Amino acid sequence: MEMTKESFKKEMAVFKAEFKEDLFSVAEKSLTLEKRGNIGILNFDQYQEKANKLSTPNMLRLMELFMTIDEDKTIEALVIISRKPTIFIAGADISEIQRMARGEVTSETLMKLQAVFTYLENLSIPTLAAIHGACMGGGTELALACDYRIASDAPETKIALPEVLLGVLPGWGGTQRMPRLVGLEKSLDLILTGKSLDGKRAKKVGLVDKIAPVESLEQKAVAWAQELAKSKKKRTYETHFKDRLLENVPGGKWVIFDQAKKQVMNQSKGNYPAPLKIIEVIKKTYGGDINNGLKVEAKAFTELVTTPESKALIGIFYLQEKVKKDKGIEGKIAGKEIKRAAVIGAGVMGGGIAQLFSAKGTRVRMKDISWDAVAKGYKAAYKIFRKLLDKKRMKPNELANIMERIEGTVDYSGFKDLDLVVEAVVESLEVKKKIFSELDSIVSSNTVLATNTSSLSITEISKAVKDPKRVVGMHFFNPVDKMPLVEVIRGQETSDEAVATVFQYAKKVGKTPIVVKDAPGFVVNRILGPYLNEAVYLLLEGVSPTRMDQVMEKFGMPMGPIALLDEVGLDVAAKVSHVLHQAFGERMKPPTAIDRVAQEGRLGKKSGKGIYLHSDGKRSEDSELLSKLGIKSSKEISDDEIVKRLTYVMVNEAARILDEGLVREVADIDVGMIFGTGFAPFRGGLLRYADAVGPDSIVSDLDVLARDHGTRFEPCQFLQQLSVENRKFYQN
């Protein structure tokens, strides 16, 4: 859609009739325009805001300062860039992606935003984007649509079109210029996953030309947007043959199509209808007009956003901006800053907690009680660090410099002036009422402990030190560089300021926190319990293994119960489901069948065998283990069955969890089985997902499972409340 003059100053009318007047006028503040010469610098700073976001207002005042520089025609070379210290643009605003959702915004209205950056393409200058920071999404499009791109080199630039995470695909021309930029299948590579690229891999890929030191990154733009002033000299798409090798060879685009599309078939199991509709769109417009491929992409757009499983990702995403402002208390209260930290128990968790602190820029100490054991954890966290280096995303001398930042120990030598320490050792209350006590008298008195238990009570183990408000709880899962989640559990006796100390140091290394009331298993655990006990359940009665994770992995899980079985380690889901059953009676009670395999010494992954076979990467069903067990031939058991027998159970738990008040509200039970578990993304969370099916249906089923299989499945008091009065979970 082509944007003139005239035509602009009508549209200007109609979105200021959608729009309060005091959103334009903050428009004009954030995007002003300096000339230096012969040069344009169109600065970004978002008014009063930490992050520029292309709001529609935004856009308009993009629109307008890009016709006034197309009128001055003493302007000949243009250089956009951000004045805020670590984000070049956020991206769009999400607030009305909302809009769009609820049918409020067509794609003809889309159309009308894309003509902005249409306008800045065709301009009959040189452009430049300048980018330091975080640039996502339409920030991204926005750099897309200039001629040229430079970077810095610094950490903090980070390039992505992340759109598909949000269930939809980049609306501002993103589907079509990029792939012109670098190739189909670095785009699609790209826009599929919604990777971010630092500045050097971008350049690497060809979405930036050049890259500058953050210091002298204007002063280098400027000097680079003068030579464009001389030479007058626009973008051609210049990539490589050896880049579009497949995609030049007859059939090869195809191909490179077909390939896309399995591997997101591979990995979503078609549950997310964005990837599939970006593979659409890009095939059906790459090499044509790109104008026509606007049209697409905006139509496209605006049927993805209406989707429930577009509103279940921008509900997670919103989930997520929530945490980053939380406290993780109530009050004025600030946690403590950390500077030197310590763990102690040295092992695949501690190596672990080891490596992100020190990551992080945390001096970390390292306990265990020899040094054999001191070593595996430095090999646990060098093992962590050296996919990085493989990968080319650290260099040789920034592993050495990290790894410096752990020190071994076998003593409590330097532990005097910590300002945490947390514990990672076996799950025992004897051996970590032990460990506290001796920390007791050894650690400064400011000094916050901290305990990476997965069920034990956080009262109890405080009980071992003389002031047990600076006990709490910080549950990290595994594997911990992968694992976004950690509880933050608060004791009886748990001060607000240790909380609030863990909760923003959690958010610091780069977690997603949840605080938790001292409960046994705390949240994910005690969902989980049952789930994983019913899975066994489901086994004994003659489901397949295969086919129970199979129908959960459609159903939207990351891996099946059985598999997570594995995964975790039969004796660990053993341990933890005996804690879980002598604190909640027979509806936790676990199958027999656990201990017995584990006590077989098939502990899962760890050790080749649990449940399934493991070799080479790959797992097997083992038949001896199935007839030894006494499973026979499946029974007729349905998939919708399987589903509603695993995901009701978690439901019924969790509404006992919110009503003995364990959370703060309904938001933190979905962030932990989200980032905990890595249920359904696409269902909004486990709570958003029994609200789309309705408490009363649950309810129901439920009782017709608990006549047919027992009391564990009887419905708690609170959920057939919520049926009762036909409310839902989440009362928005």
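This one's a predicted model, so the numbers in the text were calculated from it and none came from an experiment. Positions refer to the first chain, counted from 1. What we label the rigid core is the largest C-alpha set whose atoms superpose within 1.5 Å from one form to the other. Compared with the form predicted in complex with its partner chain:
- If you fit the rigid core between the two forms, you'll see the Cα of F477 move by less than 2 angstroms.
- When two forms of a protein are overlaid on their rigid core, residues whose CA moves 2 Å or more are considered shifted, and G414 is not one of them between the two forms.
- Taking 2 Å as the criterion, K50 counts as shifted between the two forms: its C-alpha moves by at least this amount when the rigid core is aligned.
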Given for the second form:
Amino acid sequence: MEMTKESFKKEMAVFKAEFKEDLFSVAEKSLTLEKRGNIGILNFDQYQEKANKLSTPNMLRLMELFMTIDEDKTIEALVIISRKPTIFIAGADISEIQRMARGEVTSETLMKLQAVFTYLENLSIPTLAAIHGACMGGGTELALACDYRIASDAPETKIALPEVLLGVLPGWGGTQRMPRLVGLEKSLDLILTGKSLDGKRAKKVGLVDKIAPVESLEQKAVAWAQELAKSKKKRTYETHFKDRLLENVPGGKWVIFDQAKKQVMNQSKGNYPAPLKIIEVIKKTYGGDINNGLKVEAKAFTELVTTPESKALIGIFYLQEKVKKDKGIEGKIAGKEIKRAAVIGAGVMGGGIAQLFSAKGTRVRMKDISWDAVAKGYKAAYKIFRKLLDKKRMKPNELANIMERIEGTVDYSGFKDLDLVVEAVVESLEVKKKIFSELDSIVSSNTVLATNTSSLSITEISKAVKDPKRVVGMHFFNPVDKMPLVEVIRGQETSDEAVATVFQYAKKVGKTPIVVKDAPGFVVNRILGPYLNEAVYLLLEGVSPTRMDQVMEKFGMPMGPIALLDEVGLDVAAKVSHVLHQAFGERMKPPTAIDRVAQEGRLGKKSGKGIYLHSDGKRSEDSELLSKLGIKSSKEISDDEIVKRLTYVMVNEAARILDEGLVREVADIDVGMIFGTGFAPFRGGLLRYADAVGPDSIVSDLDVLARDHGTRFEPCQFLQQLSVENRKFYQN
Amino acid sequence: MKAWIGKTQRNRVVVVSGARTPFAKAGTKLKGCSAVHLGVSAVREAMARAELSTGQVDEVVMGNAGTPADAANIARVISLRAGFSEAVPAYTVHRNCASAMEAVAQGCLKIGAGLAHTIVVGGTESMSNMPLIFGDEMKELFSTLTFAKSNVEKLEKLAQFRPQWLKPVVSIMEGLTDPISGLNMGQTAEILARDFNISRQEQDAFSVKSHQKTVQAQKEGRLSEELAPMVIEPDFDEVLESDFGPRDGQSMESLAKLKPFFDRDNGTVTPGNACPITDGAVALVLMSEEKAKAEGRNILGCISGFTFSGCEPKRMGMGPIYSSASLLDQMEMDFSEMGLVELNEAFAAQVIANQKAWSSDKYAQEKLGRKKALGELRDEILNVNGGAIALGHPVGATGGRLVLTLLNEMKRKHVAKGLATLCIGGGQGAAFVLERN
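Cool, the form predicted alone is there; where's the form predicted in complex with its partner chain?
And the full complex, kicking off with our chain again.
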């Protein structure tokens, strides 16, 4: 679609009639044109906002400026630059995407916005984007529509097309202009993963042409523009043979697309339409007429944006934004800054926590009872850092700097001047209380004392210290370096300051925290408890482990329940199941099989056999075990029933957690499940899924299951009420 | 120089904590640890034991003799890696074998003068990692290849290359050779053995005792107080909790098997009766007495005086007696007041030579300008927990160990005054008097 002056003026009139004129005047203040001799400089500095976004008013303003530039023959080259300190352009306005999702904006409108960048691309003068800071989505597409790009080498500079992470695809020409610039393989990689490239890497793949230090970015961009103005060079796109070997071989392109599709299916089990659509669009349009390509792209975008998967992913994006702003408490108490910390216990969790803290700049005293145990902690930390070094993500001197932050010790020396202690020893109330009472007499009164316990009561542990207000739970998940969730547990006496401190520090070290009141299992383990129990019941009723795991992976779990049991460890699972049983009664009663399997030394992946046999990273069914367990193959259980039995017990338990007021809001449950277990993000979370199914449908299914399989399925009061009142978990 | 005498200073200087890494013979357990890492390990433990926060320290001074190529001012690197803020200044000092002592001296000078209240001092050495140096021909070849403008010039130079140019110069050997006398350290020990008529047997017997005393001290846990165990880099599989070098069961027979190293034909000094090349680090926290008392801190001891003296490079081993005599004179103390002595065991011959000179009026008159001998440097008070022949001598760190180990033993034996003294390659001696209440 071409934008002519007349059609554009019409658009402006429509826009101003539809929306208040104020919006456009804000755009006028945010996007301004400056002339330096024969160079035009388009400055983007969103009025009274931290970030530059490509809202519709901004896009219209850009069009207006491009037309002005086109008519002004004294401008012989154009530089587009942002005046924000760490953001080039953060992308489109997500609320506008949501409006598209509600069907309020059509494919034609999208094509009009595409036309703005096409107009930029077709300007007769050379155009140059000077990029420093975050350059995402639409921002990248704008840069791609320029002839040339120069980026800063600062760490803040990250260039990406992350639309796939919101369940859509780049809709302003990204699927056309990225492959044309960096080649088929690289562009598929970037668009399918949404990953960011820093300045150096972007230059390496050809996404940007030059790098400069941020202090001289503008100066170098303008100087380059002046050269380009003299030579009047517009960009031509050639295939760089050596980078694009595969796609130039006959049949090579089909191999690339085929591989890409296989990878996507493997990782997403076909649950995400966006990556498949992206492959389809690029396959259809690569190397062809760009105007046709843009049309195909726009159509695909409007299809994707209305999918439930996209809505779910955008919902998760907003959840993450909410967590960013959250302090963990009501009120204004700021958490303490953590400069020095200690970890008690250098085992898998303790060592992992020490590694995490040190990686993020905190000095950590890592204490265990013997030097051998301390050595293991160091070794585990070194392994993680070494991987980064080998991937060239870290330099040798950086590794040395970071490792020295971990200070191993077998006594309490160096504990008087700490901001935070995290205890991560065995799950024994007695041992933990002893340690807390020791700490109480050694550390300063300002030190926050946290425990990583997964199954014990924070309130109980806090009784071992004089001032229980400073005791809080900081529950990490295994492996600490990879699992994003931290459950911050508020004991009965825990102060707001302790909660705020740990919550904000968790964010500082890159984790996603939720606040939970002290109760057995907190959120994640409590919800997984009945899920894992149910998986074993199904196993005993004749569902094979492989099938069950396949069904749940298709549902969207990163691994199925039996694989998860083996991963967590049958001994650990058995222990937790007993804690939950004791706390919550009959409905949490674990099948005896879990204990039996654990007692036979089949502890799971860590011992080579659990329910599966594990060797060389592969798992296989153990027919010996299955026959030992005396499985009664009763009637055929459908995939649908498997999913219902496994997921509805989770929903039921989550409802109880809400009813008991253990979390601050419904979304916290979903944050916990997504970031603590990887629960199908494309479903938006456990309770979004429950809402999609409908509480009343869940309640009636649970009633039938209770009748057929036992009281553990009985829907709780909270769920029943939702059903009766025709309400959902989420109110919006 | 005139002696520095604590009680004439503005502030008295005390040691509030100290720690050292285990020492290990070069090329063994600690070869994978850089001098920086050793230094950081010692410094952070000394800080932890003092329960000091890094914000309370005024400066960091570390001794180091063999500067690593990638840590030009090693004290600064150690300081930053040990968690001190960028605002805390740091510098490295070199006085050969007494580099750590020099760091202690620097701390005393500044605290004594009121320029600082708290200074972290010490020393570190990784003799395993001392560089191998290319000889002059190779250096010239590299230079030509890098800087020559024309390819012709480069090719011409390349054509001259001989494989023997690749033979490295072992910098350690260079470092242990005094350029003035042209003698290496062992050769100076041979001179003393001849001067004082010290036999091979005497030297070997001394060495056996040194090992025995060290092993005994290890068994009785007398060394564990100063030690900070280390998890060994780069694999983190092993933990080193005690010094690696002392031999339980060192005997005259096994020593007799060794050949003299520095004089093949007539020598008596062997690798067995000399200190081994060693890796290790030591750190001490020095504070003004006023501040330490105000903060209710545990005080290990007070540094009441020190001096450095010069002597003949050929006979550098006599450095201890020169500096000790000078110091005691200036402090108006008699040697008999010293309840314990740490005199570094660079070579058995050198220690025995000092013992003999100590009680010799003749030596005192001829060399020290004194009428009477210094006194009797009895075995009972000398290096009671072993010495460098067993423990090793990481050049830049040893001085710190002598101070730390002396203070700990003074505490155990309720001794009020002690002397720590070293010979210094190149012809110097260092002497420190330590006191406890």
